[in-house]
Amino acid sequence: MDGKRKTILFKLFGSSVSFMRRCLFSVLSVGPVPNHLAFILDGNRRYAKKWNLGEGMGYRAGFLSLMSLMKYCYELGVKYVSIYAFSIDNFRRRPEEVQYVMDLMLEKIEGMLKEESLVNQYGVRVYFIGNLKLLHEPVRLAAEKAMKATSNNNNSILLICVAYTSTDEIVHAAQQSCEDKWAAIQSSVNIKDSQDGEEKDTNDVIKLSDIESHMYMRVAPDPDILVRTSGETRLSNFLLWQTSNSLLYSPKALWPEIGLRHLVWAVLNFQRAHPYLEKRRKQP
């Protein structure tokens, strides 16, 4: 009987809880909430190191709370989530250390797919973004099978970025640019002369559109937010392409202990400065 009034008084304690979040969350909603927030995950390797855990879970406490909050979000009514899970910069990390998060990448993906998971939960859309030829065979092929499966989601999306920077996107972009325009020209037929000599065509000029056609995060618009935990302010690579409108925040807190003031907080700053980033969106 005990224990049948323990699970009771758990799932009204649940319940209550998750009716205060969404009172909070109609308040909010209110003023405009952020299409898209970006996350760098930063801390899990110190988290670990603060509470004498082995190294490998506070990788594992860093997803716990990496659930949570895409739940906040979902429900919040953001539309798109981006992490930065791990960088190209990443794989000069210790042999055992990247092997472990790639094991722990693997488990957490095929995770996804299940019926019960988060993912199917809230129809979301996932998205795997960077080199992903520079993953481990196995991580590359769950991504895929994890892309192809949830294709057909549209509430909401996940963006996760990993063998990711954004030098290596931009790079990526300049060249798939260059080789696309070339392969015009050389198809082209229909080369103008005028007086002065040959005429240059305009289409044979790479534009901003053609750049941003070939970024790996053209399938999202630019972050509202930029999260970066345990009080960092560096970028790190992330985004720089992306990222030049965005309300930048630094919680002082380690990527598994951030929660919900930690988005209520940035969400409310965002709204703050709303005017002036949509002003700033809007000059030429």
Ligand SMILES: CC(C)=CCC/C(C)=C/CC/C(C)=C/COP(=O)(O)OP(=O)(O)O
The other form holds:
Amino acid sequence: MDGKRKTILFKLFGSSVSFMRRCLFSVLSVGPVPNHLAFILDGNRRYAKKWNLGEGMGYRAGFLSLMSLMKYCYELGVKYVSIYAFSIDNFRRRPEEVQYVMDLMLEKIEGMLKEESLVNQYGVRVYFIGNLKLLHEPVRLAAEKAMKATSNNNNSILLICVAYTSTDEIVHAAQQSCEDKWAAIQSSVNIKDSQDGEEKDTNDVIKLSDIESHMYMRVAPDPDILVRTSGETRLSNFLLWQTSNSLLYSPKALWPEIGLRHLVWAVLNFQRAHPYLEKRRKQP
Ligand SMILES: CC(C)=CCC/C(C)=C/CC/C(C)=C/COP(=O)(O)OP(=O)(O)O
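What's the form predicted in complex with the ligand like, now that we've got the form predicted alone?
Now the complete complex, all chains and molecules, led by this one.
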């Protein structure tokens, strides 16, 4: 078969697969579609080992899976996708491994800024979530640039958790809330001193809403589903505050092996559990 025919056949195959996927999503959309999916990308190094690849290739394969899954999520109508891309604990890995992931991130973030990228194709707004000061400088700058460049996109939201752990997020939010409260108390004392007026209500109790308004994840609702690949059933310090009513799904597949069937299975399970999850959410 000559090259031209092969290309035509390849394109035909591609468009019929995408047509069937869209039909499948139309059927799935008859039930409730999750608004927010969160993923722990586990098993990249094991994938590389399994296929005798260099460790770095595991991460590269992981990035490709991430792109396909994001595409499926947005086609299905999921508005928010969160990923655990690098935890604060991951900085304790071998320096050359950390450097490899940072270089890969830099390369991929720069790719996101290109016009033909998935992010621009689907109108995705990107947030980098976490203690960004811990990132290598070029990655932090690229992350800030990507957040700014996509700030007018509003079809879907991608939250990339890097230099993130839940405990760090909670401590940060608690510290910020205390600082705000302290500043409010100070300013009310100053007003009282200068005006010698009526005492202002300076409630010095920190409320749940104060903490929540300082969480890094405040820009998104709580996840409906949390997926952790490679059969692990631990949360590993990811979104501990936000997942008390999320459906947890832990397929055996390593992250680079995750695909459409896992997404469909997760959504079907969510739809089955939906009445119960909704009831839990409405409880005060
Ligand atoms: C720009 C952007 C979002 C890039 C993301 C790139 C990417 C795939 C990062 C994954 C990093 C990571 C530490 C995954 C955990 O798997 P693991 O290495 O712990 O695998 P293991 O469980 O087999 O050891």
